[in-house]
Structures are given as structure tokens and as C-alpha cells.
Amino acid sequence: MSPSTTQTPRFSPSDTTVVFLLGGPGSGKGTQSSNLVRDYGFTHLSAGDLLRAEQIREGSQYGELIKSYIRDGKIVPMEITVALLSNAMAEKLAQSPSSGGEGKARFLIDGFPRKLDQAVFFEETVCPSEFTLFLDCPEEVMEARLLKRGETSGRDDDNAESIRKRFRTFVETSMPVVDEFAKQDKVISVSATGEVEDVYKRIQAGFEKRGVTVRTSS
């Protein structure tokens, strides 16, 4: 951590609610954001969906730079995955801004922090954590589900040699975040094998505990 910074993050954990959502690569992240989008509210920020857009938006600056990163199964800078996802909660804020009623705007993000020093830089800078979703699949798993996805998903990335080069990222970058998180009491780490509504049980379990409570986001 670096208590030399004086910087105010962006957003206040007092009107907004940020979770982290991390998983290896097939682990379920994207099926279980839906259902967390429409039972409890929240508004999903996916990095990888920001990222792989804006390689492709026209006239970026750091659309090369992306996509050479994707390719290669290396992270992308975090400043740039940072600002995408302030600037994405910003948007979301400007157009829907929370009302008495509603309680706090609730952000779950997507993939994110991927690294250490993306959860301490987020944090300073945009705002603190509630806590972290961690769905816990073991790999041979999540490759038979990527395998299987990449037939029909047209991903670059979904082929056996990215992901076994994602697989190691994962691992080597970002277990020591959910480690560091789960020392501060602030994971929720859940069994991720299994059908789909059983492991979203698993995940509402963990949900009630921490006193997040249903809010359909219709």
C-alpha cells in the first residue's frame, strides 16, 4: 500500500458500492454477473469488454497497444484499464444518479483488479471496495468450458495456447489480490464447479452474509 498518496478517489463508498468480481479464465464470471445484475442491481463493468472495445474504437490512442497486450495473454497498462472503468461508472452515475430511495449505486466489476497494484491504484484513485467475489474453479474445468466457448465466440483468445498463457497470469498476478483482500476480511470466495444455479446459490449465500440485500435492477 502507499500512505504517501494524498489523492481523494473519484467515487465515496458511502453513495457508491464497488465488487470486485475474480475468477480464473471460465470460471463463470460473465453467466453469474447476470445474475447479479438483475437480482441485486448492480450496474456489470466487465474490463475485458471495455478493453476489447476500445481497441476497436476509432481513433483511440490505445487501441494497438491493447490489442498487442490481449494477444500476448500480458495485462494492460493499469492506467489505462483504471480510467476506462472510472470513466464507465462516471457515465453510469451522470445518467442514472442515485435516488434516496434506491440506496447506494451498486458497480460489480468484471476481471478487475488482475494485479496488486491495480486493487491498491483503484482504490486510491476511483474508490474502495466492498469486497471481492472470488469464484474458485479448478482448471481443467475452466478449460473444457473455454475450449468449448471458443467454437462459437470468434475470441481471439479462446484457443488451448492463450489459454494456458491466461491460466498462468491468473495464478502468478492475481491469487496474491485475493489473497491480500482475504486477509482484510473482504472475500467472498465461492466453489464455481457444478450447475450454474448452484453455484449462483453458493454466491447469494455469501451475498446475505455480508448484508447485501436483493434489488432487481428493473
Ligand code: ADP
Given for the second form:
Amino acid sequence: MSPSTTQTPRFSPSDTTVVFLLGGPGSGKGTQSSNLVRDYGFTHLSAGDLLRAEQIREGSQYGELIKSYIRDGKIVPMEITVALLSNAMAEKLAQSPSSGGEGKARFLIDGFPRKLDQAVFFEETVCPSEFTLFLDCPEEVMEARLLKRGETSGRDDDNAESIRKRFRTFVETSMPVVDEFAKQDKVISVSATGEVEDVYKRIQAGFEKRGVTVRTSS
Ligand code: ADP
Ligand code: C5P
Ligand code: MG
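Next block: the form predicted in complex with the named molecule, after the form predicted on its own:
Let's see the whole complex now, leading with the same chain.
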């Protein structure tokens, strides 16, 4: 994104690598994140998981707001999500500071940015991204996966009505983010149908092309 103001981001890309992970609901972002953490030493931060944790945190002023946004498949106001992500990154870096170069801290930010304003705000105030991994998946496949996940996930939004709303939000609000990054040649797009391992092989091929090296410990 091109910055609209001059502001120094909280973290520098010279010692912190940020990769965004986008894809429709049920495309397999969480599933593939586990593989990427194991093989590339990423710290995985899921925006949805952080919002769900904030929703039930005692004393949170945003609990009710987050709950209703999530049930309706709407995008929570970006200030909340960006603050949660930025603080989670700071916490991780305080525990294990980046040693730069080959030891540069790597963050895989799952389910974010879901809207153009989030992308611009994050890159200006937190850290510019290296690239975006996009999991491309047809709605019928995602719907079947989500309905199955809904049998055990306990998530308020894994039901047919919320799923429909989430698909709509994805097409109308989140795809423009992928399109914008694609214009900047910053997207690795991977077909997310088929077996988990096959999807992962495509992701690894994309990473190799971008020169992202395997790293087994974070
Ligand atoms: P997302 O984080 O993108 O919403 P998840 O990783 O939670 O997606 O995957 C949604 C559901 O689909 C989960 O129940 C997961 O186990 C399942 N799943 C993920 N990838 C595949 C795949 N390639 N084939 C079949 N099921 C999958
Ligand atoms: O990524 P996940 O499916 O866990 O996201 C669940 C919900 O959390 C989204 O449908 C949306 O309501 C909310 N969310 C958001 N902004 C993000 C990520 C998730 O509002 N960047
Ligand atoms: Mg997920």
C-alpha cells in the first residue's frame, strides 16, 4: 500500500518479516499455518483468534461489539484488530528479540487484512508486509468444510446463515485487498482444493520461488 501519511511503523521490516495469509472462510488458513510454523519458524497470529479471545476477556469493553460483528460476518473496526496484532507482535519480540539477518523474526498474520483500510493502517503504523499468501478456494468447497467444522468448533459463525454473510463480506470487502497487493506483485496465490498435504506442497513451491528459506526453530 502506498502510505498516505508519513509515520514510522512500530516494527522495521529490516528485522521483522510479516507475511499476510488471506483466503475465504474455510479455505484452510489455520490448517496450513500449522505447517508453516513447523517448517519456516513463523509465529502464527490469527486475527480471528485474537478477536475471539478479546471477546471473552474479562473487563474488555469490546466483548459485545466483537460478538455481534463476528456472528454477522462483518469486519470489526480496524483499530481494535490492529492493536491486538501489534501488541501480540510486541509480546513475542520481547520474549525472543529478533537477531536480524537469517534470524529475523517471522510473523504469519492469518485472516488479516480483511479490508483495505486495515492493510494501509497496519503497514503504516505496525510493519510493512513482505507478501501475501492467498488460498484460492471455491465457495462450495469452503461451505462443506465449514459446515463440517461447525459440528465440533463451537463457533457462533459456523452455521449456514453466518457462512453466507461471511462469503459476501469476503467477496465484497476482502478480495479487493488481495487484488491491490496483486497489483504490487506481492501475492502468492495457491489453489486450496484437494488434500491438505497437496495444498501445502503448492505453498512451499510458492515460498521457494520467493526465496523464503526453511527454518525449523523460531
Ligand atoms: P480457515 O482458517 O481458512 O477458516 P481452517 O484451516 O479452519 O480454515 O479449515 C476449515 C476446515 O476445513 C477445518 O475443519 C479443516 O480441518 C478443514 N480443512 C482444511 N484444509 C482442508 C483440505 N485441504 N481438505 C479438507 N479439509 C480441509
Ligand atoms: O479468520 P476467522 O474466520 O477466524 O474470522 C472470524 C471473524 O472475525 C470474521 O468473520 C470477522 O467477523 C472477524 N474478523 C475481523 N477482522 C479480521 C479478522 C476477523 O473482523 N481481520
Ligand atoms: Mg481460521
